[in-house]
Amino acid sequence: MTATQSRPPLALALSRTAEAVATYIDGAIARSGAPGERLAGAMRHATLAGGKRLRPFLVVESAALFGISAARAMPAAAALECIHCYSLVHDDLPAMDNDDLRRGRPTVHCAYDEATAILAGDALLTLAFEILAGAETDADPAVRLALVASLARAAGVAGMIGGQMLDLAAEGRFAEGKPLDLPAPAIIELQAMKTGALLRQACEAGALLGRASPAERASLDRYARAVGRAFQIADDLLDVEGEASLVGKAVGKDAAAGKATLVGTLGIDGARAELARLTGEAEAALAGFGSAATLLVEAAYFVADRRN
């Protein structure tokens, strides 16, 4: 039995991801000097919550491919969360999309406060960059200097947080509440940026571990742009269709909010065909890898079927 053959399935894969790289944050949160409880407190409540770790296992699993361990990868993995628990602790605030629940408990502003919630954000989005910059990410400084402007190009203004600008613009927030009525290409490049810029750069990320060839970081980015597309589709499928006991948030608030997206452009049934048009894409991308790559094509379907 070869070692692709005798690696675990996508459930347990996940499992153990989401297991390793809560421990690696929780240990970075009990390092980083936050003074006082209530602090590192809110950062756990926004990191130590569950949740799928899509992120970190793509990061995993793009170094695997190159014979890079788990636990090599675990530094850049738990950087890229902390970036994407701190962009859902700002994005739950009543300036934003004034959210309650995240993965079925309270959000940080509910269980703590507002300006707590903002610091333990600010808090997460530093910690990221100073896990990067630490010599246990990877021996060579110039692999740990290419991750840290590959995080910070990812969840800056060219991708998430313009993607979020954006995404507030085309609600109306800056047009006296008037929503913006987005054609299909301008509603996937909003996604793309706030959505799927972070995916991408896991998939970045792993490349850049095992010092990926061109080719091989060009497929690896068309998979993960595929991936990123297919996960805002689901995301926004399960916002009309989902049950909040299920998704663990509530439902039902981009149509009220007048949020652009490709469900409400191409309908329920036409966002499902795109969805499986694109598991398609993600597959065919990761063909010349064979069967190493066979969690990420899982990962690719389980992000187009998931149910929360």
The other form holds:
Number of protein chains: 2
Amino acid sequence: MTATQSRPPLALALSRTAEAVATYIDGAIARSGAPGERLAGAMRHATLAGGKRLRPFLVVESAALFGISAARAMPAAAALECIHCYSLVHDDLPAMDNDDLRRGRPTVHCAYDEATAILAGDALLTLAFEILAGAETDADPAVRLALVASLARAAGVAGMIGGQMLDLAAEGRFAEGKPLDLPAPAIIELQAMKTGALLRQACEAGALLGRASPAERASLDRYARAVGRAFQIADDLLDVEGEASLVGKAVGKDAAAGKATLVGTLGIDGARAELARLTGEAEAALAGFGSAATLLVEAAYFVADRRN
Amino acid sequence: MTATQSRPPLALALSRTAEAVATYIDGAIARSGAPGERLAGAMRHATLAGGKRLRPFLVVESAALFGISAARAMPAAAALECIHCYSLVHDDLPAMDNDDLRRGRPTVHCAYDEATAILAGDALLTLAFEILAGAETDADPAVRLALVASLARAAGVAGMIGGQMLDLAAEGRFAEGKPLDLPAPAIIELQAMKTGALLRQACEAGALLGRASPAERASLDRYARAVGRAFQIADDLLDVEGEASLVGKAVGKDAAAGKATLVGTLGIDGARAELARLTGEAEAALAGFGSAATLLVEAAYFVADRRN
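Let's compare: the form predicted alone is above, so bring in the form predicted together with a further copy of the same chain.
Let's see the whole complex now, leading with the same chain.
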């Protein structure tokens, strides 16, 4: 039995993508022409600290359904990860969530300073679009442009940024300190924007690279919506049940902030039942792809069951 | 004599572009799908407060050299202005330049709060690329993609963001408080990145929309480099000689920060002589376009002579 065979396929695929995307981002930062060491150092701190790299994995595996190699999918995967990482840098700032710890390491504004963190975040956001516009991303300019439009939409005010704004509002940040008591549909909508939009973009990027048919795109999108909701519920459960040492960041923050979550609304058992329903939904969405989608289906269960 | 004839052509052209770009950005924010009123309000505060709109004007007038209408150039002009405005919002933050006043009004983090200002800046940066990717920007996806690549490069670490990082370093922000004593070439390089990159992108965008020949692009770029340097020297002179009420923001900040500027290096008379040389350079660069370039040439003199 070789070392490869002794590891479960999903873990191996995740670690391969994680390694490849880190290498790609490292190279893109090196090629970007940042002056001095400090800015590039902060960008590397923000992007090369590990993490599951779930979004790049979803780009790579969605593209693989259409015979696109991991290497060809890597620029689009790296661009999306740059967006995810910039959002973490800005969300961690004192004026936002004020987090000192991220993946068990100091956040960028703690390791450097606030001004550097703001600029490094801006730089990664900008770099994402520079990467997508590059010829390496796809031979067809129209496909690269579709990726730009898709990522800008998902990362913008109708997606991730809008979701973060709603999240701050839900914590009562703009209303004299009183958290909002949101009903479940509003929480789902907020999370679909804040977390779900980038996960959906990952699968959309794979579909664009793979010239998927409208039906195939719709199936992938149904899968991605279910995974996105499962991801957030699992995150909320970790905040309630997890240990900071394992999760790699502060836990119990939602309750401390008086923040409305689905776990708070459904209860822990209700949230677990919803997770089971969502993984079934994700699996059903990809039935038409047969065994080619095995890793994506396993990833949905991994997201729902994750412990960090 | 009509009202139109009684105004100088440059002032009229500038005000027409300013009005059109504000209308376009206002519409783009309305269409962007921002949740609630607060985020869109902060984006409008950042973009619709007036200003000379020099960058959109340069896009429009560069494109006009090739017969492109102002209406057709407006999306590219608006995208660039969104980048410029986001950079002002982030630069004004307490962790950066800590400015309370911008164009005579409270800065975004003063009118709203820091979290909203960070997110509104991120949103405008993202919106710029969403606008460029849209079909309104140009019928040819390859041209839209070239605009994305051009703007990402100009706004990124090799351009504006890198320049701002160098500027903070020059103020001694990362070296225990001691401002760097930069030689003139280093100041010129810093300013070429921080201010010059977006002004050059404006002319490059016009050239891309106009399918300019390589020689025409090079001429416009020579013009834009000269205007960019003139712009920064005029800015430094205003910081030394201007009145806050007229300039619309705090003055004397460079000296207070012990910051190296070309005015400090060349003296006021030396800086004025360099301004005269640069306007001559800008005019010479566009000689090949004949009278079609009159407004652009006038704009170079306007930039050098401006009082606010």
